[in-house]
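This document starts with one chain, in the form predicted alone, laid out as structure tokens.
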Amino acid sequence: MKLWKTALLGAGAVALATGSAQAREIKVGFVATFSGGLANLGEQMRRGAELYHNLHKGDLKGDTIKVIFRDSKNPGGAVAKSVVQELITRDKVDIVTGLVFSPNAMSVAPLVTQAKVPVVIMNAGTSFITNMSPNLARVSFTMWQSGYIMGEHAAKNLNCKTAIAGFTNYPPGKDSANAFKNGFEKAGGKVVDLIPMGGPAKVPDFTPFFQRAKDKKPDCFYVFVPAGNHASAVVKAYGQLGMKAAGVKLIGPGDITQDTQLQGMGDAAVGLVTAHHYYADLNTPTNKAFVAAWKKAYGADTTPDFVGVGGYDGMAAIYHVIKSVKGKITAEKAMAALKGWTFESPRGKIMIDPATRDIVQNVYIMEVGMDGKRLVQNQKGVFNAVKDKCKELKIGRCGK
């Protein structure tokens, strides 16, 4: 577990040995946010592909393994971009992966187009990334598979004939609220309001933007925000200004419950419905292999959440390009041996859309309730082999 951990703070890199010396050193560029107040979202991302190494060394026989990680300090996308450019011309990476947020994974697809490097995107999660660039495949999720189905959910099984979407005001939070608007509408709802809630860095004063939502007193108030402190400082709002008792449900994906966050949020997040691709308290015996592994691995006291199961998954597609490519790989190697892979995440089976290069995966939906003290993420229902919605509608950039 140390190696990681030591890498990251002091050389940058890690070598994860699983053999002969002679065989093949496979560098990986590990780009993700390790400091700053998201510093938790990169953790968890780095524990999740740790993980997954630690319990597959044998996997790969006699190929190493080099880890380089370097941190893209905040979601602006200039910092990615440059240590990007660095691991492709001087470190010479064979393989691209990380990318916490979206703009971030925006800002490389140029790079990684040119240098022709293949990319698996751990999280960054705006429909259109993978339209960008022919090299970028991408394990996590989109913000329409989960956004157009809690606006469907929302106005067939909710009972609301009216909402307002609040969103952090960048590219997925755009596209969050899009996907939730079109869904809602296509279901017979009216979303009457649209609410930029502030920049990903730094967690806003919530109160202004609530208190509007609250005014117009929709049915529900769909919430968008990249997880971490925002999660936390959304239940707060919602709670303070009494709007579950005035008749607003606080409904979003699952990033407003993030796992992590979960346990500080007390009663006021009970009764929050969320859709999403994963949540700690899945009953499965994958999930719950996968949970006790982590608990092992990093404490009792720890959790994974969606973040986490990105570098998990990640890890493993990382591991099946290496054994699926012979000899040297390439960005077309790469990419044509991730299109139609399946695999079995604790989250459920994922697969890569050929078409797409996109994941294809179950949502889920879930409600906060309480078990004892303990805040749990009761399952009410799920939406099998869910594509991008986004790409299939072809609306938006997602069309070209």
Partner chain sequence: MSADTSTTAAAAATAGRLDRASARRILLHDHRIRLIELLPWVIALGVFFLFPGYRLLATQILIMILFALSLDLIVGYAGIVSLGHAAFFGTGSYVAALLVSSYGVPEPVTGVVAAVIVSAALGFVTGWILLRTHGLTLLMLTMAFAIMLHELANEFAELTGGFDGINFAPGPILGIFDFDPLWYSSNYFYALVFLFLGFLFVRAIIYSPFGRALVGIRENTRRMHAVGSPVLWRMVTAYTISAGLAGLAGAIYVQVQGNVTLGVLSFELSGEILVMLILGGTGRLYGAFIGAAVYKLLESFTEQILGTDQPYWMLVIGVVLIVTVLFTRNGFIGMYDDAIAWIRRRRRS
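The form predicted in complex with its partner chain is what I need now, so please give it after the form predicted alone.
Excluded here are partners and other molecules; the one chain stands alone.
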């Protein structure tokens, strides 16, 4: 039994008061990156999950949740796999959740298949992950959702005939560029060049890549870079090369305007059009309440972003499983409960696709604008109930 840093959450008091004989203690293993340069992602996710819990403590009717946090340390698979193995064999957790990076989730898949433990993925976005085990459900996103939609939108509504896609050269980047190409060309456009722009570990000088794009005079320039410092460098290079004046529109997935980074980008970001499943500036009552609750809990200068919402909705999914499964929680029962589950999330209505156990959600088109001195996202369009196109079109490993 671990006495340290395990948050004893839940409605223990209610359990005592009602004296329910069948009160369960549900153990949840929460695996995310809590140390090193990418620790902010794990922290954001944890905040989202705890926020949901604190707002809904009373809903469990006597059951309690005990969350055991473990650090997956790096984007690789080895550490994530060993902590999940320990969580299952030693702590005997009922549900595993978290999982920031795709390789984290992939390495865990065979383990949870054998142990029959359900997993709720709160981030990891490579499309084919949910094909790897029948015990995985995802509440976050896939790279294909934003990329494909952006392709369609650019061809139909931004009047782009030709486009170039520049991407950071690692799987999410390739996924995103590939999705954009598919969506764009299906809607009648033509992608004239694909430009790999270095690895994710450090921010490259984007000037040569952007010059190459500018020389080919596309109508649209689609850029995928990892959330974080890359994005401001992209915006800067775009501004310095005068691409806007040359008539090249800069577009991309919402990773390049991550809410926690946006304010640092300056005036050059104005006019940037992105597609994503969540923006802190979404103008809905549910989201406004969510953002207000977040600021109240964690400080006025903090803001939720798509990783935080992943944590929030993941916890909501876990609550749903606990409420609807009677007796012991098995992977089979949990997945049966999650298939077709719908939820009014801060990002709009979401559903778990019964066929693929993957997320179905709205994808928003936003344009960056100015409100006084603050950069804001103005909604330009919405695509409702978007499924993962990679699995729908059976592309590469998504088809298996």
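Given the structure is predicted, the values throughout are model-derived calculations rather than measurements. Here, rigid core means the biggest group of C-alpha atoms that superpose within 1.5 Å across both forms. Positions refer to the first chain, counted from 1.
Superposed on the core, the two forms differ at residue 190: its CA moves 2 Å or more between the two forms.
Here residue 295 does not count as shifted, since its C-alpha moves by less than 2 Å between the two forms after the core is aligned. With a cut-off of 2 Å and the rigid core superposed, residue 320 has a Cα displacement that falls short of the cut-off between the two forms.
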